[in-house]
Amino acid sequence: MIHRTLVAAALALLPALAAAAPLSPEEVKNLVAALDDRQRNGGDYRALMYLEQKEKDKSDVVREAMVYRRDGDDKLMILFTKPKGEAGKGYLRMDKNLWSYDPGTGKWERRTERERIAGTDSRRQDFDESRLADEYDATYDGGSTLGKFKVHALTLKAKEGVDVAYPVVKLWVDQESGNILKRQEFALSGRLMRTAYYPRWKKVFSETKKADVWFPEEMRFFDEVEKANSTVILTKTVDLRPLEANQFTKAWVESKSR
């Protein structure tokens, strides 16, 4: 079950300034790389998730996926495997284009980036290696608590030309850990569309990086236009092993429904 209100209550924005002194532009463009470096790998990338979807006046649904990705091609598959009407959907984002599969009808169509995953409040961009320095310049908002936790408060807008869900996105990154706690996500009319809160983070050894990349174990999103609306994901196993060489082709999605 999903409790907002729970949620906001550990992760509750206060207006307060924390000590620490204010980041220069360059702390804050070092700060977005960093969080960018943390969840990056290098190589392959496999975790097994459970998505809990909650819709006004619909009966809960549980889905379970594999995620893979390629991070040194910009590869991702999302390939679903519960329930058993879900299993074989899934989708594939190669040269930069986010394509989805029915097994139901065989056919392939492509998406652009606001594609609700699965229907639910998800988006590529949450399974997907965090490219924040990539798309989006950031600006400092000040230093602040949220909940018990002292945090870098930080404006994101996307740069010219490239494709995103959001233009504007809000972050607050703890300053002890340097992991996010909370973002915001706003339509270019400033109107607010959705609010996520990534209450706890892990990190695994990757060989490939020699070094530790950290994941969001719990994620959890909230549909600010449909207020009833939430998604939790559930990240249960992550594998940094590498995967087949010809795997992030629509022949072996397709090859998994059959």
The other form holds:
Amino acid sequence: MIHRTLVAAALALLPALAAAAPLSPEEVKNLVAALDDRQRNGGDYRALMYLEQKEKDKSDVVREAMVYRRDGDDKLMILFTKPKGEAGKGYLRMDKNLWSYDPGTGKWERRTERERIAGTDSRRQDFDESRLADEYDATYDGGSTLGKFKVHALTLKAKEGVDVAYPVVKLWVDQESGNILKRQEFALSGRLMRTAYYPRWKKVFSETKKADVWFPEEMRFFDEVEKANSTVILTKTVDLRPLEANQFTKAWVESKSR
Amino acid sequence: MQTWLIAWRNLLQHGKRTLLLGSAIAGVAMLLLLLLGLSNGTRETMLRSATTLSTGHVNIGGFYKATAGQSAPVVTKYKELLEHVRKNVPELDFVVTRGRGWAKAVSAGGSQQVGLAGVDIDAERDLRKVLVVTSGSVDALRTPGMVLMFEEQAKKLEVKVGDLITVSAPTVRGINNTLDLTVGAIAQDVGLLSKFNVFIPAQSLRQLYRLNEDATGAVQLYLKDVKDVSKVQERLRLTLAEAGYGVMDNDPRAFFQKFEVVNREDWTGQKLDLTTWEDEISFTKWTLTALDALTFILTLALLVVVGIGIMNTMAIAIRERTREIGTLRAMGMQRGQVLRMFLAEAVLLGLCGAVAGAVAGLLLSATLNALNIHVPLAVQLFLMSDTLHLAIHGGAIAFTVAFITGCISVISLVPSWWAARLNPVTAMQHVG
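Please supply the coordinates for the form predicted together with its partner chain, as a counterpart to the form predicted alone shown previously.
What follows is the entire complex, opening with the chain shown before.
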């Protein structure tokens, strides 16, 4: 009887043991590549997003923005539509340059690729196509749990010669769904700068890819240096139908802010 | 000469009126002189503070761009530049190098954007003279990882000596980095310049931005005579270009105001930017402009009041002296002579009043300077100093006396002309 109980217990533990087994470097590489691939569309992308910014000693600010991407050409546009004071402001990436536009002054300013978007804790990469496999080398930290989820913990280090905002990133990837649940980003000094949580993911079918494209429905960013600051980004709708051909131009952004 | 004597006697004869008008003129002259002293004092304080806190008389700064859209206020191979400066600037008194940076400082109590100045405290000649440390010691800057900040910053960040702050900034290549710093000293505020600037050891700045040993933010030149600034700037512009350095077009603004323009340009690599001390503090010039405007408006308003008073008083005097004018005219005095006589009275009155006002202004400014009066924070921002400092030079005194006397003379032209126009017969019959 005791023997049977032990066998049953061992059998019950098997999946957990299997999950905890370390991934080989090849499996880790494939896992990171899969993270990129799940979110990759290849064609056009349009999303309606809400950004809620919380800062110490300031009132909360909520912005509405349309995010447009043409991943094939590496193009990205963020156009703010609300509140009134922010409407018409936008970011446009063209030829590896990120430009910001202020309809108040009518001026375009070249910004660094890695700067905060609209002063929030979000950055360009949070809206852009995932390029983890291109930018980082990953190592496996082991299996663990994050709340009720069993996760793979990974450490990503920036590849030699690749400039990224954070040289070290830690990821917690849901073993079951394959979605990123948590992300921590570290400065060169090793200090933790930002923690992001992705509690909800959604998928939408892409005609271009002929497969599902996953996107985080909710992203929560916490500034780890200024602890009181945080930003929540909600993705309301995602549309993968083709966009206008001339959409990713300065003229288009300017026309929208008139 | 006779006209002047008559005028002088007339002034003495009407002692009460002369004293009243003279006092009003002296008051305006004194105020003008004090305001000029304040403006000069502010300018001098600004030069002294600025040229030690944030700029040399001439600066060789510049930008390094790893990519077109990512610029950093960095000058590479600065030792070669130092050699170039020593060879080409005989007007040089001494030279220092300063690291430059712009970062977010975060403490447990708050955060603020700060301009980082990376200094080698032992190489700084005058910095200690300008900084009035209220807590800690400037010597703390000898140790890497220390920071000297100003009182208002410390208050905003809620820190004291020994507390820790974190500064966060992207490196030249745009990779985020942080540095933990201990507050080593807190200094008295020195107006706008101390609102954003903090000092850290040059080594710590290099650590934050991951810079090489041969990189700095700016080479700051201090000249024997500050008047040579433009000459030296122009010469360096030519000789540096001839030596193969990329030199930016002249843009008379502080380095941190140029990021937008530099980022918009397509070049990458190193370009040097030559600025003067006035360029680097151009963002504070509004204080001097405002002070000069205030001086002008106040003086004008007082002059108008005093002018109307003088015209009125002279008109009354002419009325009182109508018969006297009639008699003088009947005795053969020409209209021009009458006009000159009244004009001379006004000039003498103006001159005496202005001289008295200047003397009073000088005494008052000396007293105020000796009292070392502390001014409120809002005024400190305006004056660039925590104490009231008035600087009255010979030029300002001469200007005040000449200006006030000139204005009074011009104002008195009208009543003098009225007097000269009087008909001798009518004037003699006048019953006053």
